[in-house]
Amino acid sequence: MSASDFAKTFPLGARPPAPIPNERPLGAVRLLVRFWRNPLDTWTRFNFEYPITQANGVLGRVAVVCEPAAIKRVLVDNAANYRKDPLQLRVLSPGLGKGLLTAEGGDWRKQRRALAPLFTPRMVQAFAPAMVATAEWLVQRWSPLRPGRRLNVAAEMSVATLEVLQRTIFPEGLSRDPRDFANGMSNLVNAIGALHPFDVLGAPDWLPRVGKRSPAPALKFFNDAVDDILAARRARGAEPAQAADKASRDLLTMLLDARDPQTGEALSEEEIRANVVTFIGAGHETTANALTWSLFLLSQNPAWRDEVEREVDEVLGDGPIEAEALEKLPRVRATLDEAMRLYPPAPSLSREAIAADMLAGEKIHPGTLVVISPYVVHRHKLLWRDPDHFDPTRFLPENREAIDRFAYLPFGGGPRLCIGMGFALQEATIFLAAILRSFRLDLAPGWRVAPIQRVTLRPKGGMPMVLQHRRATAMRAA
């Protein structure tokens, strides 16, 4: 479908909710306040219109890079010159330790090599039946609910995606109720993701962050839960061979047995713990947010929703969901891709330049904080047609080849591309298809949706939606 065909069939609706960019750069005080409240409110119009913008401010020298070739240089061609910056590590390390997301240099390379076999396409495909079973579990859970029932879809998706992890990575269980995990992760993300002015300025940790929620209770919850998970698995490993064989192919066993193929070195206890927390956090947060934003955007675009529902009905019918059917759902996948364009799971990446370089025709000085914001890149006027509007046809097979690989970064790019990308996309496609086959969800009347950046990009206050049963509606209409 061409852009003109889409415009005729699915006219662009209202602009999906997002902060209006500032007309000029903010002063130091306003910038710090907005960083704390919601970093999305700090962007200026120039960031969305120029390939690169540089300025000096409270963060030192900052370069916001949006040109795909320059992004590729930072993430791939000259990646050795760009390391994780202190602010990013200060934000993420308290919650994620020294796992794959925060490790650097040799430590990161060792972990990446050791963990790569856990997420090969073959391994991910092997988990499709567990994902389908969990999607069917969600459908069965919602089926008895009366039409018009109000659900917080953000919370529902969080619990459902944690259930997937429980069936694929942690078969002995998460050691806690998934709802407690969902609440715990939400509390942790809100605590570490709120950038207190002292964090931005690099003030010492002993200075109290007045007004900032402490991550300590959530960290204790996760540390205790992870200890229990690992203890349960190690106890299983001591059981007779047939019991151990039953558990031998899940991802947690593979994590414990992982070795660097170059050195034969195992992960340390600290690295194992950090990556378990990373799998739990990133492994469900990405998918839950993508599904939440997709269902919201479909509710605001009924003509496209009708189109996607028809595709799901034709491909899936009334039978079970087969993994092979996922390739026959281009509109479902395009909806997810467009949702992650408008609301990318990781809205900002940053690196610190070690040596001087050239990006997008401008000199980058050593020590410059180089910011690559998928949120900004995905809405950039030089890269996208109608960038602020929902248009999933740009991701249909006949159109997506025109999109530069480094203009679309929902899972990052380069060597540090999210290792669980295939897992998340397969899971999200299965869930969205299963939900749309059985239900229709509309935004709760009067609710104002607003994206907020707290490490990930989530809807502020959740996403209350009203549930309808599609098939019951169809039968009544007939």
The other form holds:
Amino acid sequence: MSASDFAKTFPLGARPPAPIPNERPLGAVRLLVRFWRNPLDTWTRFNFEYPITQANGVLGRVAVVCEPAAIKRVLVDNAANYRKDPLQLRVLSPGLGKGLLTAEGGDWRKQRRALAPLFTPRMVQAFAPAMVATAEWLVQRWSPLRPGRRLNVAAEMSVATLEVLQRTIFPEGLSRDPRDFANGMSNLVNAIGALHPFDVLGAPDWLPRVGKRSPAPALKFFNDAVDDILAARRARGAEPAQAADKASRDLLTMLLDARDPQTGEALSEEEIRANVVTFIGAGHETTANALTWSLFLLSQNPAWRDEVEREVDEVLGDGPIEAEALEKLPRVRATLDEAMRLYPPAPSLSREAIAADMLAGEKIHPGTLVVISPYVVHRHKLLWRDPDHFDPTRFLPENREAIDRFAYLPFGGGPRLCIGMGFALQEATIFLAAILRSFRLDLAPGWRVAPIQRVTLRPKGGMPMVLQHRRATAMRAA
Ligand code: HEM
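The structure above corresponds to the form predicted on its own; please provide the structure of the form predicted together with protoporphyrin IX containing FE (HEM).
All chains and molecules follow, beginning with the one already shown.
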């Protein structure tokens, strides 16, 4: 189906749920309150219409950059001039410490070098059978459920992606039930991801944040879990892990063995712990959200869903999912890509300018908070046709080349590109195909979907959906 056929079949009337941008910039108090409740509610129309917008306000000097060439300058060409900003570190560091996502300079380089071998294309491919087995495990879990059964798909996807981590990069297991982990992570992002006005203003830590949930119980849960994960790994000693690719090593082994080639220095205990939490945090919520939004968007676009189901049936048949089949699912992949365009799991990247620079024809002063929001860039009027509408055909192979690399950045770009990108795309393709082959999910009647930004971009209150069976599976109840 070509892009124009698609537009004919689906009159682009329905706008998937998203806040309507404000007509004018918000005053300081409203800005702070909305930032706390849902940062997606703070954007103005100008952000979606101009290549760059700069303002001086409660957040200091802020530049929202949307022009692809300027984004490339920040993330690639002049990346050394842009460091992770204090506000982002304030949000993420309580949970993630100084792991790969939050480290800077030499510490970051050392960690990235140490961990890169776990995410080479060869390694990611070697993880495919474990991902397929986990997707089959999910299908078996849902198969006995009666048709019409309501499921919180957001929670189900979280548990499934944690299970993948257990079976791939943490072969020792996560030491806790994935459901407890999913709850713990949800509590943590609700506590740290809601930006309290005092945090935005940089008020001292001793000032009480009235109304803010304490992250302490969730942090204790993670600290205890990490203790147990490390204890289990250390008890194993030097033997290779069974579940990981035999030719390689697992994440914990790499962290424990990592040495800086120049100094021979190992990662500190603190860095090791921070990375365990980082990989659990960054490695499951994001992928779970991409899958949840994909299933929601499919439920709202039945004609496209029919097409994707046909593709899955033809390519996968009834047999086991083979790794080669993943290359033959352009509609499944286009659905994921379009879901991550409209609802990017990591909706906002930010940096602090160290020295002055020029971006999109405007001077950037040192100290400026430079915001690159995939959420805004992906819906920008200068970059996309019908930006707020679901049109997965944009991402079919014949149309992809027209998309600027820096107009679509769900995984970021440059040296700090998501290390797990290949892993996540493979995992999400396998899961979406496996789910669509066996089930059809429709939004629970009456449920109003609303996206909320809490570090990641998730559906507020979860995603209740109604399950129907498409394919007889061995364990289905009568
Ligand atoms: C759909 C899924 C995912 C999305 C949308 C996503 C998105 C991103 C983005 C945008 C960044 C760059 C942040 C920045 O530049 O400030 C990033 C970094 C990172 N991601 Fe992902 N991610 C996903 C899955 C994963 C997975 C599966 C893992 C690990 C198994 C992972 C681990 C990381 C780590 C460790 C970093 C920090 C990299 C560095 O700074 O060197 N992510 N991710």
